[in-house]
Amino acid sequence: MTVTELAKTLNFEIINTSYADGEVTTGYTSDLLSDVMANADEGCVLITIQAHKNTIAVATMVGASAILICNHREIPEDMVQAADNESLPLLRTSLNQYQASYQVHKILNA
């Protein structure tokens, strides 16, 4: 499933307009970036509340297909710019991390 298909199916808001619409193969939920670096799989959607540009750097390093910011957190402009620079989709939802993780798992394993 592509990032755009995932976002549309689960009503996630797509924040940036300049991104590569890659395949999402799994999800990974964490707010600890060192944990993401050690354990996230390439092609995952990173589900987190860490709304700052360091999250873009870590997601790019692990080869994540997208970042999903939960709890409808405000996303700073420098994070959006960093996502655009890396062509990394940046999504947002009002769901919390547990709810978003469940929805992503359910749709990817249907």
The other form holds:
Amino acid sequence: MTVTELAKTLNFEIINTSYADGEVTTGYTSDLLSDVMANADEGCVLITIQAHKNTIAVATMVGASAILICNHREIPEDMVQAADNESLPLLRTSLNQYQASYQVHKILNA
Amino acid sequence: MSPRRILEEAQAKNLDIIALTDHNTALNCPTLLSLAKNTNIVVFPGLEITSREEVHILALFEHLEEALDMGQWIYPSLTEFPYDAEKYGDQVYVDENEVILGEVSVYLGQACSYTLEEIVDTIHQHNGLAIPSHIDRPGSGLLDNLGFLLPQEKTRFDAIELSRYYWLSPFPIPNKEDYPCLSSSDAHFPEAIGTLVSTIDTEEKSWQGFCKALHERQIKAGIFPSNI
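The structure above corresponds to the form predicted alone; please provide the structure of the form predicted in complex with its partner chain.
Okay, now the whole complex, with that chain kicking things off.
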């Protein structure tokens, strides 16, 4: 499933104006970036509340296909800028991490 | 832990320089600085700020006013929610005789809404030193929360602080050599004061002497005084 398909189906807000619409094959949920670096899989959508630009660096490092910011957290401009620079899709939802993870898991394993 | 108690403990432990860095506030600094005037101990006023990324960073200053200004900058960025002093502990500031002067109603253990970068900028605008705390430690340390330490030119941190965990069991930290290293007790109760210290090689026991020693790397961290 592509990032756009995932976002549209689950009603996630797409923050970037342009991005690389890669395949999402799995999800990973964590708010500790050291844990993301160690355990996230390539092609995942990273589900987190860490709304700052360092998250972009870590997501890029592990080859995530997208980042999903939960709880409708405010996203600072420099995070959007960093996501644009990396063409990394940045999504947002008002769901919390638990609810978002459940929805993503359900759709990817349907 | 009142300023009077902190000073007594620091004197008993023969410390030369201490910093008072309560979480997200500098309101106890005026009393400690005033008490320390009649002693041989130099006190740097400061704060331990929790950034938006939930990384702890020390802000150290030469002058009280700079620390208080920094506290005033942080305060509005903390979220107001009902604070239960019974559960989380008192958040009071006191005078030289331990009489309570006031209480902070916003929970000080929370993250502020500023990013690390914004915090470093603002510390520098106030002529302070920006030093991420216990970067090696699980929970609220830079490496745990962010996953990496960038080279100094990117972060503009003036030094890094390593906790007892690192000194007891050192591990490789990429870019660590870029930074002067400090260690301190991160004391949350009086007995812990001075259990881990740094020594600096300086002719001048002062802010200027400290800054110069940091700059010239004339600082030795990771000393457990009871083991000497």
